[in-house]
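In the block that follows, a single chain appears as structure tokens, in the form predicted alone.
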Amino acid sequence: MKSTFHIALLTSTFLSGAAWAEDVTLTIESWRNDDLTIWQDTIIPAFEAANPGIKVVFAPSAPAEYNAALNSKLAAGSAGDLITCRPFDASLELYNQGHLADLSGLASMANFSPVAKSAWQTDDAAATFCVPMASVIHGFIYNKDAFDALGIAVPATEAEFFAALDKIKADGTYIPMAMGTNDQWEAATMGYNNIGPNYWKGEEGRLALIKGEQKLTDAQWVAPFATLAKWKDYLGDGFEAQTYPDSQNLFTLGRAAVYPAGSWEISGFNTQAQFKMGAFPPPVAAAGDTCYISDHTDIAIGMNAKSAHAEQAKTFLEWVGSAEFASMYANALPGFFSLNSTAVEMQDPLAQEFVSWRGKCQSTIRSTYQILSRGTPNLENETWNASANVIKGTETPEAAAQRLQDGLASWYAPQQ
């Protein structure tokens, strides 16, 4: 009996050794084709060095084609082992269809806060299906040289913010603020959802809206529109026809002093701007008020539920959840901030400034992204249009808020 047991043990040990002797290759699906070299030159070599026997291939699609390409590969059974996840409903749909595995059991999930995980969970938070990688933070990037020349201090309150814009406008050298309303989305993303959390108290207001305890016509949801309406006087001539790339160019060419921003601009602005830049968080109503920032969950990575290499894929995902990966990714892509609870030392000064706000402000995510944009009319898209109209002066803050509320209530039960 004993010898038979030993032979069986030896055989199984030998077979498992043989199974691991051949390298396993994992393929990553992604829409971020702009960071291909970072994966190839930095991230993948670090993982492979620590995990002999597992090779990784980063195989991105063009951003606009990713959802369709991924869905057809999943349907055909040819998708990669690892799937880069967009936030909220697109990834939730993949999980509900059985394409993404439940990763709640990964040890590294303990390294992420509930807010960090919320973009890749079921509504009841029972299952988490992607490991959070990065968020983008909103605020304002400014031309330091312009502020120094005009003797303007970095504004902390709304009164100081508008006083600074008034001073820039009176001087006439610079357009006070670079933003257009032609493309609409930035009016909502870098306008309404940038300054709004200070009014609706971040997560408190966002979750109350989902539960139906607050309405978009409540004072704290109308007020940011009223503030946006005041921006009109500072955006320069012809802002109504100004596109998003136009605004980027106005700022990087040194023609505008302030840029309502997402942190994803950092890499591009660093390359293009010939002046010193700084950043400040959305101004609060009064000195000493609690500040809130849109620290928006943007990108994560999950596992194809039908991967033939589930164990190796989980090894990779545990590593993505580590402090080592967090530091490497955040510094390779300044402006895409780690969602890991371990603090990451940022090397880029502008990125350092943005991420420092997490230490003094409360983080929240864009109000329209979770649950509230599943129906028709789509609240996210309607907020783009409403924000642009309010800035242009073609719709009052109250009328815009009422229209959004009516649209949401038309299909969302808790708001009825």
Contents of the next structure:
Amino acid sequence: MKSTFHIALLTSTFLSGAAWAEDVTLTIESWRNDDLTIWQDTIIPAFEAANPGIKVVFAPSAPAEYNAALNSKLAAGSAGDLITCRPFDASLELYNQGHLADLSGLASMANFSPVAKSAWQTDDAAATFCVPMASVIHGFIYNKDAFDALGIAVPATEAEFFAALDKIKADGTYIPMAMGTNDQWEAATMGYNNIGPNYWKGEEGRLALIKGEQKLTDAQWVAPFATLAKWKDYLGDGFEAQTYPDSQNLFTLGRAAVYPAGSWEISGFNTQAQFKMGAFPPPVAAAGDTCYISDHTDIAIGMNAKSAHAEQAKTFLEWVGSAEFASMYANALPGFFSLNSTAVEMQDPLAQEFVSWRGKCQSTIRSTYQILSRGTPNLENETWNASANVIKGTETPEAAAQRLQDGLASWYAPQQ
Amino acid sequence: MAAKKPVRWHIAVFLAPALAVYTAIMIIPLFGTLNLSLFNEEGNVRVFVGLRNFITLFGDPLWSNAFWNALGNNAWFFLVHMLVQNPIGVALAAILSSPRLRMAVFYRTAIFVPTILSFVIVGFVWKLILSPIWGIAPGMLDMIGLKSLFAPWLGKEEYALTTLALISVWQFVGIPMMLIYAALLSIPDEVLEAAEMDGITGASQFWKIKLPLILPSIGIISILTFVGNFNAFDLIYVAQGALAGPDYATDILGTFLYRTFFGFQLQLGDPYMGSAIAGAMFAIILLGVCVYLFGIQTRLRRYQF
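Could you switch over to the form predicted together with its partner chain, since the one displayed so far is the form predicted alone?
First the chain shown before, then all remaining chains and molecules of the complex.
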């Protein structure tokens, strides 16, 4: 009786195995529920047409719940075959726990630069566990109509930048720059980490900081704070209580001329703003200097180490690493730029402008994201607070830098 | 020899459901948290560390500065409630209980309504009212010629906490008002009539007769305010976020606990230090309640009618 049951069970397993072999279904875990239609209508049909026999299901959950939901699914063994990866420590932790497979051997990994891969590697860069999908680029979006009306040329150097702001302020029609300090993160993300790479020379400074060769109190790390301190005079009345949505609305309603931005704003601004927009990279100190941009690695995709369809999943990941996917994804989501080394043709002019900086500037990522925000006090959170304080003028650039350095040195051995 | 007293089982039976629920969702988690605060993680293994988390919390300047800042802010938050909310609550109750006041029911309801609103709505509405960009506060001040008094209150270190405390006062002033109102109504008419016979009327009747009679209620309100304020979290979180800006000026124990326990942005949660903070909060509240119960309440004179 018992053996009959076992045979029946085995048979059914084989039969279902045979059925699977005909048509394998891969499930993608993701937090990008905003992108559901893009995956279903554009990306997945393209993959399935090229790879008969593999079906793909995009199964996103809400962004705020994603990490917790994914962790419990992985622990229970019910997670999908493909896992959308958050950058740095969240995914590294999954890899260390054995949930994400090592993908260093994928052929398409060659299509990505070391910076692009850095967010999904072990600290020694020996293993890469997710295929990079997209990054967001920082810079400034400006109101082209306002600039034309006031006869302002797009600033390339810092002096031109502040001259332009002075001119807008003197004219009085527009608030020169739309940013508030109420939510704090804009000051750090769109302020410090936007303009900073020009001072600390992008990757050079960022890696030196991680190695402990530079300190946050060095001139190149204090200088961006000193520049931020000058922004105060160009922000709107009551910027201290201005929130992130306030700033977005001020700009898209045409009341402010310059918006310190991340490229993820592009699609939202395209629908909201009734005027022409342009963008420029963070201005450099003197004309002709090498420019550096924050091209922050934001999203990637990896493989569940316990997936039953590892071969098919790898086929899919190889495809994600291809130029075809890069072009499709970048055009469907302007502002989320492909990390693929192959140049991608994009239709959106604002997105084109942002991505063109990769050709003339050096790319780096936000200085606080890799390794340096693992301890307490958390460097990223402290940088929010310090940047907001410096813009408001309640803390001097030197004092803010000193505080960040003391906090970092308190737990990070290479800085001690 | 008297018959043996029957065992009164019904007391235990009727207490059991409430006791079971309370134990399951309050007492066990409370001791679980206190227990967790004595552990920490070393190389992914949970180890017993005794009071080391508390030594870190009070001894390491990085932690203790944040803790004392949160405690100081919390004390100010409580003080504003005691100095503004409760006196206004008592005054409103005194006015409402005056028999000559018309539409008393309307006022009572209108003042009490904000109490039943969600923190999220209160925080959001007040943030909009006070917004320097779209808010109605600058315009209204402008109408009476006081535009110069306007400041982006929620964004300034020196005003933000007081502003939030006053928003909370606005929301909750109905609670002391209702409690005191009920206490005032329970004062027997004979007492008041006797006072009138002796020529004590109006304001002096309030100060000399009614106030001493409602003092126990004021005591209860004070302790409720204390517990509520030192457990507060929602309003600050809704209005200023978990970082309790500007520059931690509105950081109270609740937001400090939240940030530590659950983590924030790139900061991963630290349940062990979080539990230590929760333990400290528990001690503070317990201490405050004990001071009240043994130091003040036993000395309050009670009148039996």
